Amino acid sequence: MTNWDAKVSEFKKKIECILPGKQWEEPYDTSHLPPKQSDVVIVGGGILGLSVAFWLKKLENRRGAIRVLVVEQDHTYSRASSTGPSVGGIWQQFSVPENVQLSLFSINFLRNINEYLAVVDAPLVDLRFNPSGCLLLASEKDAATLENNVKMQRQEGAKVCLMSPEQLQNKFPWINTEGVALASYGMEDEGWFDAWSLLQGLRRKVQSMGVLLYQGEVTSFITSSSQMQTPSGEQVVLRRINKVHVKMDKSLEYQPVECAAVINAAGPWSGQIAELAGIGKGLPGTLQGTKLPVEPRKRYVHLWHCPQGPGLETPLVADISGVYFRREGLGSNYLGGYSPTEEEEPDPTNLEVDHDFFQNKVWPHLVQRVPSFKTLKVQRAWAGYYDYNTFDQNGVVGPHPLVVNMYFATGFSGRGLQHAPGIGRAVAEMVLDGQFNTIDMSPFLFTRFYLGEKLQEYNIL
């Protein structure tokens, strides 16, 4: 049927329903549904998904060349730990070189945010970046690792210095250095920023670029498959996603969307989205049977008040114990949390706050490190989810080897926020050019789960 025939047919239907003798029928309105076709469907409209959308449009070879649809279940972002209620830290002090490169790329993006995200006739984005630095403390056991990390970070271009307990005490007299053998301190381009402002700035910008945002849930994929033999003689099935089924919010309606590529940026739920595409549904030990090892992990953020606490020069501090904190504003308030051990993981089935967690796991470590926190008063606490990679706590970036048009941007275990600009660009480059151009993210590919090659990151908050 030609385009003209389709228009005539549609017009006839509208005329028929208002002819005498015909029962009045409102023509069915589909304007609230997503389009039937989109070049790219992004599952997840958090900061990572929106960053991929931004870079796809920024790097397209002509305006309007790529149609991008973003599907997000929760437009309030109430369950995301890396957005609304977030410590919002950015630092270069990592043990994996690519994570340092991502931080350096991201800080440049954030410092020049309005060169990227400004929209005509709209207010400028204000990230309220606080460049107070980050301070990592190490015990005797971890001192050599910290020293090696700093050496690598400097080679990558980060401005980080090492501090002895004496230097630490001189610079930050409020710290009790007991148990600290060495510290590393970011002297430039480290601190924290307002994650909510970045999220809203990205949403506004991508919409101005023509990206469509819909509230709904991806419930299934329609795929086609073909057989292939690997060099080792193993038979594998290659799959391609042809359609994404999007169920509309608070409705039984759904829309099948034809697409060329799917980005899995569903954060804590990206493992479930991968399963919908058949990933991990093969024999254990095979590539087809290898799951995406990303699951929701619950994390608390606490806000406390302490007039006697550390002053305005306080950096974001990461203690040996797993406790971390920073100042919040000018009124003697502090934000912080705790990275629990596997045995201490809170129950992820709900987002209720266990107030005993602060009393038992956070407060004792805080007071040990900063004695003036003894008089602190907790004002608020909330919980959100990390997209926790149980394999090696590092991100998954790029295409799946068998579901060839599903690309990942997930599993960053709490670092997705600060690295989002760099991750978004890397995924967009892979979709558009078939390779990473800016930062080589090949160590982050899915295949490492099958090969059992961990890309272990030790500096996780």
Second form
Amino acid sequence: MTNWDAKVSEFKKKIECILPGKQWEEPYDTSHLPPKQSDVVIVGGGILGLSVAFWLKKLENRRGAIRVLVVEQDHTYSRASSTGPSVGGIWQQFSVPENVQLSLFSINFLRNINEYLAVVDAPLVDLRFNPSGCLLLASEKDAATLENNVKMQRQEGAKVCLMSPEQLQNKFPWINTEGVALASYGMEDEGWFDAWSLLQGLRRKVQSMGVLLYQGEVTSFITSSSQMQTPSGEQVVLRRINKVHVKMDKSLEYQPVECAAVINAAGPWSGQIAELAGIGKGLPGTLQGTKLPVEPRKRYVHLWHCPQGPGLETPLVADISGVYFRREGLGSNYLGGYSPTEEEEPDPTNLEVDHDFFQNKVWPHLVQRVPSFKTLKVQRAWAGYYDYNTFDQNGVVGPHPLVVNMYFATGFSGRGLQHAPGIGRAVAEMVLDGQFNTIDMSPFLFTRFYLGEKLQEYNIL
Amino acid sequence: MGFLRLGAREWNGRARGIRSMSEPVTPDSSRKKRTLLQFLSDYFHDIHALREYLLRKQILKGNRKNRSFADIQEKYGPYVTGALFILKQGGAVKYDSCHERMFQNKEWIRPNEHGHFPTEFLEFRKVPVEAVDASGCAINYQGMSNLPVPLKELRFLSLQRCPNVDDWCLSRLYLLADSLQELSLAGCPQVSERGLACLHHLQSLRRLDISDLPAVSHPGLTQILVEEMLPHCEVLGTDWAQGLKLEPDQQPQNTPAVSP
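Can I have the other form now, the form predicted in complex with its partner chain, not the form predicted alone?
The next block holds the full complex; its first chain is the one shown before.
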């Protein structure tokens, strides 16, 4: 009842303004700003962010139940790790069983892509999938690990077979099998596809499902904290993100978006976003002080031409030395790259290509494995970022233990593209149901960084 | 409700146009033939939901015909399962000729124009199926689990003009690597050079027909690459002169006449 008279007089003043003949001050046009409220805000509109948005809308109980806002810094995706830069490969040959399950689900998703992503009146998605398989080579010391991995992959349902060096020489005569003790070859469900068309297909579908896509930058989070006690009597400070400040592109305007959950799918920049939410601000060695160990790492992809090179049957070959390559198109062109060791890491502050890198690091190993590559000519090269997890090169999925409504979907260190459908579904299940329903991704939770439990993946491309 | 049914029929005709690869979808072309449903769906959310439902049904249309025959496989064995699947789709099956004493004729078993076929083959659970002619059938990736998986001694396979056979289906053919000798993919609209690349597993293949594949971008070059990949196989493809446009003075080579 307080201020009732003041409110009435204010109201009367407003009515007087609208009456004809008076000065009408138009309310400020905010149609270019994101909405003031949204149930879920996804930071990052790349392949992982869009996949989470898609599954959130697909798994909701009622049509239109969840409002989703995706904030992406760069709508041209010029620095995105999942599009033009990507080699676009998908394979099931991993050492962690959950990764194999993710790949199997993803290949199923890609095979039935139009069942999932068809939009009325839009053209069907054509992924240009090359089912040529993936060939992993192993030296003497890694042969036992490879054999165990293949046994596990076959148990999960992947169609992988082991080959001895003689069988390898018979099947692919252009390989020099020196130093190779064992090889594993995927017969089916492996190959490479066009990442850009998947990204565009997802964008179109999520827009038709009612997700809002905004070009802007997340500059800060407004959080509130509360003191809680664990069952053992310890005091913990739990924090909730209440608002996300989204800054418009090329301006200082920002909009505070009130939200219930935030998904961190910012790829190489997830570490910065996590710091904005206060993750890692504390004494080192405590849970508060554990940072999100994801940082951008630069990776090159080189395109070369070699008329005497391997033929149409070439799979995606991953050599012992860390060099990998595959065919591109019909015209004797090949794409390839190299995963450098820690000392050889290129400088990630820019996306400039170091051409000496190919000459010194990639070419010698290529020629050693495929002698006909001696006459190759590099046509082009480009660089992209990996959202590299410095802890164990495997992704982070699920909520943070202290900032309770921030969920991660990042850190997959080069495998985010091929696992995107599975990861998106897992995060959506976590947000909607509070648990993983299909693939159990508990080994990928954040808490393993604090507990020091590494989830190491044997072969990284 | 009569007008809605009219709209659906018109719209279904338009949806077939979406599938054809030669037609680019430009804003002008979509404005020309707007059906009643398209117009209404801009204003009514329910119509939009209805159109989405119709689109989903369109896409899932092929699934019933390609459902898994696992229960039949348990009861009758793999060969009968494969044969039954093909015959139900409208294709033809031929049994191994050395077992011909079980048959009056060692000809193809085909369904007649009413879709009925002779059921004597249900008795022959141990007789391997030698040849399958699935031309024009609606077989897709899911249906392939009823075909190469059970029929291990298949020697001849014809998938001519199958509208749903795509690159994914071809990647399942590696299971027939030991036995398949003749394969025909002529006229399949969804097979591209990427699917042809995974035929290298079929080392027993002696005849391969890859003519008239509209989705292959460079037919002449693809044929050369496939011939290099399968050195013991005779590849029937497109007319050689197609790839030799730049050199008109060179004599075009003669390939065997192509007839699907």
